[in-house]
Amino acid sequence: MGFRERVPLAPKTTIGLGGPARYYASAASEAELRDALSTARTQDLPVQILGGGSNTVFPDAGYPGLVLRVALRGVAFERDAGGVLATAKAGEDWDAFVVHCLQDGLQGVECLSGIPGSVGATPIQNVGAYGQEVSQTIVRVRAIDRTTLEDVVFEGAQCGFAYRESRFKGEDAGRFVITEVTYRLQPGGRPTLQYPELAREAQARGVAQAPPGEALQRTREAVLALRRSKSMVYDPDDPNAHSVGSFFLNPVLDEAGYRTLRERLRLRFPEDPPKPPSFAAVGGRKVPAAWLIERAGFHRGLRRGGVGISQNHTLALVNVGGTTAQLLSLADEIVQGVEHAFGVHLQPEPVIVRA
């Protein structure tokens, strides 16, 4: 397939940063994916896979190889003994897929409304929000092995899911190109309202009193309202939405790490040390990164040149006419500041592409 040359990458991402790709291609079928991967291998080109562009930061110099967009489309539904199997091609828009499922009265993804990006990215990050993760519903992931160009299938239990983690982001990072994801959803199921903030918003909208299908729609409306209040629904006209969403993962601390955090807080705030909020997690306690960032002295609306922290969400680093170098410098400043203050090391959530 033909490659386009010197294609600007900034317009293909929600944060709007990055220089041009040496080569760019969009694959609408598995045959085109294999053809592009094979051609790139023949020409000894590095390949960066791109989905919806909502979780990717490209360097200012651009990308020296092939940026390959996965544009496979199609959605199918099939009933089985455990519910409904909803299968979507990797290039499908995630939120459009959620809308389709909710219109059919299918429960399992309602709390993930409004998340930008493509279906194929959801298993990689184990996308989650407001008490739901895709690992709870994914039963199968199809992919192309980039080393052999063969089709491979992973059952949900083989994906190595953890908090914002999977085998596709961990030990097998870069090896597979996801082509299709199957989720098991529940017809007529009640919405998941475990997250306190969402539960309060849902209560105000009468979700508990609504019949199942309407309850799912009202839950979506509640989720979208919360996300919009934080500029976490992509809107090109909202300067606080020019981001990759949450830039940092919430750290999971073991008991020793949590004690260290409490001790550092007592030293930093001797008169009235705050108690850090925490939630049970595999391996210890999950502490909100936004809470740590704010108490380390980084406030909403902070600016460093052409980048900064969103005015509506501490975890969102925004582009207001800056560069990738400025963004990564600010991110590093925040990481060092939180580590110096509390002994906690923050990890970035987006894919940061190196030149």
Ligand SMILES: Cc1cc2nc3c(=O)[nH]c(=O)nc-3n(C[C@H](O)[C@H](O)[C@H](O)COP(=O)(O)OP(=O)(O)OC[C@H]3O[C@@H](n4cnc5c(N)ncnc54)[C@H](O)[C@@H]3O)c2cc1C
Given for the second form:
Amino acid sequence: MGFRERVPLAPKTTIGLGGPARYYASAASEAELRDALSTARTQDLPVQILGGGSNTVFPDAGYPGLVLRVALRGVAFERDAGGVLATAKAGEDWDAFVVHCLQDGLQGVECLSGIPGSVGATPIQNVGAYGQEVSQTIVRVRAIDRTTLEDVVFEGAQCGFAYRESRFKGEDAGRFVITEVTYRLQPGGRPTLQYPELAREAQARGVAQAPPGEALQRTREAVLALRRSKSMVYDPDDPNAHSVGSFFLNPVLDEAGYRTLRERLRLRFPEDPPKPPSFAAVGGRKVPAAWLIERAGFHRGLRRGGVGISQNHTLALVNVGGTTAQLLSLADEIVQGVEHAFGVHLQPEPVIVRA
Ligand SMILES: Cc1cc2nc3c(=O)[nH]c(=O)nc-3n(C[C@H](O)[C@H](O)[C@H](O)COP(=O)(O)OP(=O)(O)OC[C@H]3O[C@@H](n4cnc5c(N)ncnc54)[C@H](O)[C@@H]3O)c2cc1C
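Switching from the form predicted on its own: structure of the form predicted together with this ligand?
Below: every chain and molecule of the assembly, starting with the one above.
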């Protein structure tokens, strides 16, 4: 399998940043994936796996090894006792897969409409939005182990899923190339409307009164409307969408961390200290990162050189003609600012590739 040389990486990502890849290849089959991986190993090249490039930030200097795009295609549906098993190859476009499932009246991924990227990346950070996460429906992940080039299969329970987390991002980061994911979906199921903002939007669209298939479609429209209002649907013509989505995870604070936050808020806003919104989470309370960033003095539309904060979403850092160095410097300024103000350390959500 041939590698192309000096391929610009910025156009292969939604945030549009990064220099060239020394080598680049796109693998449309498992045989091509294995071939590329073993050639890279023979030549002692580091390998960076790429899907749709919507959660990846490449360095300005580019990537010194092989960037390997997973382009395996194909979708299959099979009935089982618990519903319908929908299996998609890793290179399928995620949102096109969601559309396909909804057209077939299958419930389980409707709230994940409009998320950019590939099927194969969804288990990596347990993609989620508006009250749904792929961990709720994934039953099987098929992958190639990069250390042996053998085929491996993980049941959903073996994937180590947590909030924006999995074994593929944690202890096994970089070890597996995901080739196929199977989701169990519910024919005729009613949409998940747990998230208050979505529930309101769905109510306005008459989702509760609609028959199941129509209710799923209307829920998708409601999700897309909410996402568009925040520039959270990728649109190359929308300067606020040149992002990786949310740049920071929502921090989970234990009781001591939460108390510190309340104390710092009292010091910072002695007249009328605001009460932080929080949600029960494993290990404590999840506090919205956007809320903290705003209270620490960073506002939507802020610019630092060619990067900034989206005008429509505090958590989205955008590229408006800047560099990765500028982006990481702004991210660091925000992390320091929030830490200084509230004693809370924010973690980045995207994959920041090191040169
Ligand atoms: C406008 C916008 C909105 C977004 N909204 C959301 C949201 O609501 N919720 C959410 O969770 N995310 C969101 N994201 C982030 C992003 O869309 C998801 O993380 C998505 O799953 C990334 O898919 P990708 O194929 O583009 O991944 P890439 O950016 O190509 O890769 C991301 C990581 O996954 C690895 N990877 C990709 N494919 C494979 C594979 N087949 N095998 C092994 N490793 C692989 C890469 O090596 C990299 O480490 C948003 C992004 C944007 C730009």
